[in-house]
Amino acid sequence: MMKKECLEIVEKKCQSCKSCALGATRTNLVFSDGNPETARIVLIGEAPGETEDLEGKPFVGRAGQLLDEFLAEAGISRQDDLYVINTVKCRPPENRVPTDLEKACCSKFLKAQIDIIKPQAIVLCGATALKSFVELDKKTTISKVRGQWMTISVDGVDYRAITIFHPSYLLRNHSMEEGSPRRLMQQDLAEIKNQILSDRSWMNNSQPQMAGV
């Protein structure tokens, strides 16, 4: 069975969850974007905003278009080199940051998706998406772990992985000097880039899983 057709059954499982509350209050899914066949990235993200929640796409309204930017000027295709998911899979009200039991509730979802992809590494968009993985000191800032790669655990599989800048946050630092939050996105992604998809000899033939949905 193809990736993609393991992700649509999870997919069609995930349109009918009731496990938390954001099901009721949401107008559409936000399940995914880009192609799981040639993905060699899992991109994960908080949650969906407003234009998300209309369009059914996750990062697609300012945040991910900045994102696209950034992606673009690095050399990452969106639509071949990455997978794009977020922690949980419906808006939470207000745009607000989703709680623990949201996370936890939708939690099956992810680590499927990331099961049946197998990415080469793991992007934690943001600091709701690292805390999904990894436990942080109160004092610990995005800032101090971006950039750094790190191995976190899925369902007992080690994945390399990368925390960088949520482009939600650039969008409030428009400053493009020497150890900006912007230049650091520009170096980040280039690391990505250097480290991941200039690996030619990489093929990503693994089969699909689809393990505790």
Given for the second form:
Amino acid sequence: MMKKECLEIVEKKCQSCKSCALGATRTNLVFSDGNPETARIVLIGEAPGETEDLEGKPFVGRAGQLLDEFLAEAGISRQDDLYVINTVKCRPPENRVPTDLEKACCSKFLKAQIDIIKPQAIVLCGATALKSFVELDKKTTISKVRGQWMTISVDGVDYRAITIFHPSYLLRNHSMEEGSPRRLMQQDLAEIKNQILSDRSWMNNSQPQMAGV
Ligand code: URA
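Provide the structure of the form predicted in complex with uracil (URA), given the form predicted on its own shown above.
Full complex below, order starting with the chain above.
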């Protein structure tokens, strides 16, 4: 079975999920965006906002448009390289942060998506996504952990993961100075592109053996 078909089965279950109250107030389920067959990276956000809820797609509102600009600049194709999802698939009213219960109810879908895609890397976009996989003490901020590769375990399988700022944070921080959140976002996406998408392994295989020449 293709990844797409497996994901359609999970999406159907998610459509009818009543484990928490969010399913009753949302307009649309926001399951995913991107090409599951070609994506080498899973990017995880927080939860759908108003525009996402109306369109049924993650990261299509103002924050999503800003994310798209940063991705394009870094040479990362949202449609081919990424499978974009959220921690929680239904919009929390008033865009509040999802509760622990809502996250726990949705985690089986999140894990199933990761398990089907089996990405080379997971990009955790903002604090909610990060905290779904890593326990943070109160003093740890996104600014401290962003840009660092780590290993996270999802249902016993290890994945390379990296945290980046959430684009909503960048909407409130316009500076492009050295060390500013926007500059760090550029840096982190360049690192992801370089490590995961600039696959140079073919060079090693195709180079003629020069030993002894
Ligand atoms: N913020 C998110 O975390 N996800 C979205 O899909 C949109 C905004």
